[in-house]
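Below you'll find only one chain, the form predicted alone, shown as structure tokens.
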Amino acid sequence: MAPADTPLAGKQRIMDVAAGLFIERGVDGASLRQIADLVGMKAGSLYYHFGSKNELLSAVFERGIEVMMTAFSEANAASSTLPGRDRVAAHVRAHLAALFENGPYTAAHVTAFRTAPAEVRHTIVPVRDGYEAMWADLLRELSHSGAIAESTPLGLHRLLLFGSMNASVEWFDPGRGNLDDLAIAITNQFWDGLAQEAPA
């Protein structure tokens, strides 16, 4: 971690505050002046690190996707030899951890992306596609192994799964609920609709 008085630490602090404010107030409701006030610097000083609000927003979104990709890779390494259902459960839990346990970046990305300026969305979409491709590869692998029926429209069900996981940001309170239980519930809902019927 960078020392507190270095430019890198200042940039990190700006991003931390901005991500939280984008969640709380939305893209339009969070201004650079508000972010600067919360960081404890003059608004003009932000431009030393970020040329514009859109640049800062893009950096927050990119960090959120990096967190998700890292979580996915770690879950993949830990669950690659497990049965299909357990592999999906591991990845669902990792995605939820990225949303709730690894800072505000992923949650900011999930909640604020659709209201971001077109310029920002255009920049971030290829990065988002990279994360979605990781899930697509996982589901294809499970389909080829016979764990998921080959006739299943994997793209549709992947989007349904993402919707279920990401929507939890709006209503789930990790201070009152158990994230492991949420991961199991989402996995069961997803998997029981996809698994092959047991042979008679």
Given for the second form:
2 protein chains.
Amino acid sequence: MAPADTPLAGKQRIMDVAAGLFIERGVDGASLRQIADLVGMKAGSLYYHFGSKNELLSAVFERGIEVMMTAFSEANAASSTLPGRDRVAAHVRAHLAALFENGPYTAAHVTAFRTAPAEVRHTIVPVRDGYEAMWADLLRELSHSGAIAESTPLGLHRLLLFGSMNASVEWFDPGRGNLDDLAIAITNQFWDGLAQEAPA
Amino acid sequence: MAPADTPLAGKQRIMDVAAGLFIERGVDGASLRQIADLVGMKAGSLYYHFGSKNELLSAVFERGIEVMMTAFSEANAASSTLPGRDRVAAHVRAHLAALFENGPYTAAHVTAFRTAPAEVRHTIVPVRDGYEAMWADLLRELSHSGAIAESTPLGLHRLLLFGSMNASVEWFDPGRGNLDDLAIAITNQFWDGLAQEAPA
DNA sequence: GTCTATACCACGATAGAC
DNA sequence: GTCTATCGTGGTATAGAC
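Now that the form predicted alone has been shown, please provide the structure of the form predicted together with another copy of the chain.
Following is the full complex, with the preceding chain placed first.
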């Protein structure tokens, strides 16, 4: 626990502000001067905490993935005995929590990763692969249990699901909408689709 | 038709190169010097064709939306008498064509719009709203015809579908994968979901 | 741990020759 | 229609005082 007079100290506070700005303005649009300004210090002072802008960027991305993985693991533990549909719902909700409720890190990773310098991307890829593997395992289990057809291309549909979930950072406002409802809608879409069962 | 000795002349060629670079490096990461370099001219010369970087950016975005709308209209004309599922498939395929087969404009719009200057975004929003309205109309028809349940929140599921389709620019390689297959997978996901009908 | 000061460079943009 | 040359600004990063 941090001391009471430093609610968000040092690296933590810088990363928090930086992540928010990476989301809003992109990697190159977010300047160190602006980040420092929002933190309440001068640009040069950032270099006491991070060796370069790329180092700060990498730290934000890694934290973002860490947040997703933690959320996934907790959902996994809580839902392992539930039916397939509820397991998916739990993990969708956890992913949304990482995007909207656990700081700006995951959202920064999802929106800014693509345009980051190749050097940064290459250090992050192995970490992000770890998260994808968690989902791959989950879907494989659902397939083996018969909840999903054996013939379904799981990797492809995992990417489609990620697309639906991650794109929500562009339009969902957690102050106006309800994340539980969104998780249910995404799960409905993923599990059952939109087609009417039997035309009345 | 352009004269034979100017395969991609003036504005057209600049926009083509710029769009590609906006995708790769983002709005602020793509510099006018680099764009000019790839076109084969000097940075100052760009200003004969566009009044500012923002003007070039806006032109790319508008073209990207135009491409999507044209693709949608063609798919609409070709599929209007088909069953609901096939109509969706036709429009999904058209959207993917806009993203991957009709130049880099639509992909640039989809990836770079969010971090563009507010001034640019505001001029583009009304145009993009036109495209969303086309999809809203389509889904409303499907709902009225009974193919989709009346209770389905169409706006929400449209956004989820857009998320799945647009995110493919981050992972789909048209040189390796097949766009028809991708369109079918996305349609399957959207229409039927992944759940097994009856456990065997 | 943060400051001031500054180096060096790339950015968008403009002016005028050709 | 493209060039060269250049202006002013703001970028990342460093050095050394405090």
